[in-house]
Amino acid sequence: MRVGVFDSGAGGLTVAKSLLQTPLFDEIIYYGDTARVPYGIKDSNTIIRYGLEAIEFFNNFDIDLLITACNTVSAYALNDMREVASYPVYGVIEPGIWALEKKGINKDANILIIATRATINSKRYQIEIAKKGFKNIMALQTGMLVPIVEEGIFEGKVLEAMLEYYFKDIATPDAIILGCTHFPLIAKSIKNFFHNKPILIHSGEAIVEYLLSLGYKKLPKTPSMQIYASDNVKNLRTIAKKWLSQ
């Protein structure tokens, strides 16, 4: 089986690397909207018209399903994705709160939501994990973290300073949906500034065990994997050299 995993640029590489580690397919088509990205500061409309795009592109491709590794994609135009394609589209947001629930958290802990600008106005996360039966939930917008991740800063001087902006006048919450696909690469980080206290959830863990719960099988060998990007594939290319081994 092959399957596409698609993002607005590197993030997503989070997710194709747990896909990686869990094989669950023969192959992986990753695609990276480089040119474009970050979706998260566009408005609805762009949103669901790149995601629309994406699927024109994986339309050249025998793929049996699609990820969309974006959380920003999955809040705004997954429906629109799913009504043109002739395979399933899975997005992250779902996983993510399903991953949540199996956790078994107490329903009155703290739950912190950080994403872009775009996911967390959405408030896809806030009413789906509402639903859910959780009473305190916190959403934060974190979108300066994703170009500090692109340029590769995973630790350091230059991201405390920016956890620190962001989270300074936090309570350390139970739990934290990492709600970008950004995020995972920085998450002992974002543990270590909270004293290694949260749960946090990660899209490519989740949407891994989700598709197992959908009756998905592992394989015994890992998949081979394509890189395609709207734009500069050779530096895309040596990104997830360096991010799939970290």
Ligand code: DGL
Contents of the next structure:
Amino acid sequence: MRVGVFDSGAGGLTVAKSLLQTPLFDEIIYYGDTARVPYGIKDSNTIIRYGLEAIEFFNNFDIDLLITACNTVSAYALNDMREVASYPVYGVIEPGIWALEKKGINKDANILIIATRATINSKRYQIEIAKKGFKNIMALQTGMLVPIVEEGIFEGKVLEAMLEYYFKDIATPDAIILGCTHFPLIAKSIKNFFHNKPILIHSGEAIVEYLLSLGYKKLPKTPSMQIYASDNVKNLRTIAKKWLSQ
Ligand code: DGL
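Given the form predicted alone above, produce the structure of the same protein in the form predicted together with D-glutamic acid (DGL).
Let us now look at the entire complex, which starts with that chain.
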């Protein structure tokens, strides 16, 4: 089976990595819209249009299913994308919330969602998590972490200063939803900031578990992967080499 993985840029490689670590498909076609990243500061119409254009891109590849690794696109464009796609389209929000429930986290626990401005403003995570009965939900826009990760900064003083900026006034959460493709790369620093207490929900791990629960089967062989980008594909391939080995 051939799976498409779509993201606004390089961040979705964190989801591709999970699919390489737990093979469910023979081939991964990765497409990063590097010419137009970041999506997280765009308005809903633009995000939907970009999602629909991604479907057009993947129509050239005869894929069996598409994973929208981008949380921002998952928050706004999934329904529109599903309407025009001839294959199933999965987002990462539903699997993330499914993973939160599956970890058996208490409904009174403090849940922190961190994501781009657009994802937080969509309230998708907040609404769906509340529907599951969780009572203490906090949502924070932490978009400045995206360019830090794009710079290849996964630890150290600059990142710590940014975490301090965002998190200094909040109590240690019991669980954090990493509601942005980039954040798994700084998961260790985020966890350290809160003295290793919170459980972190990672979109890549969540989607793999979710697909397994839907009946997709583990394969014995690591998938092959092709990488495409709307700008500077060479750069994305270099980033992929580095990120996939982290
Ligand atoms: N891929 C985006 C997300 O997961 C983060 C980067 C962007 O703003 O495009 O929300």
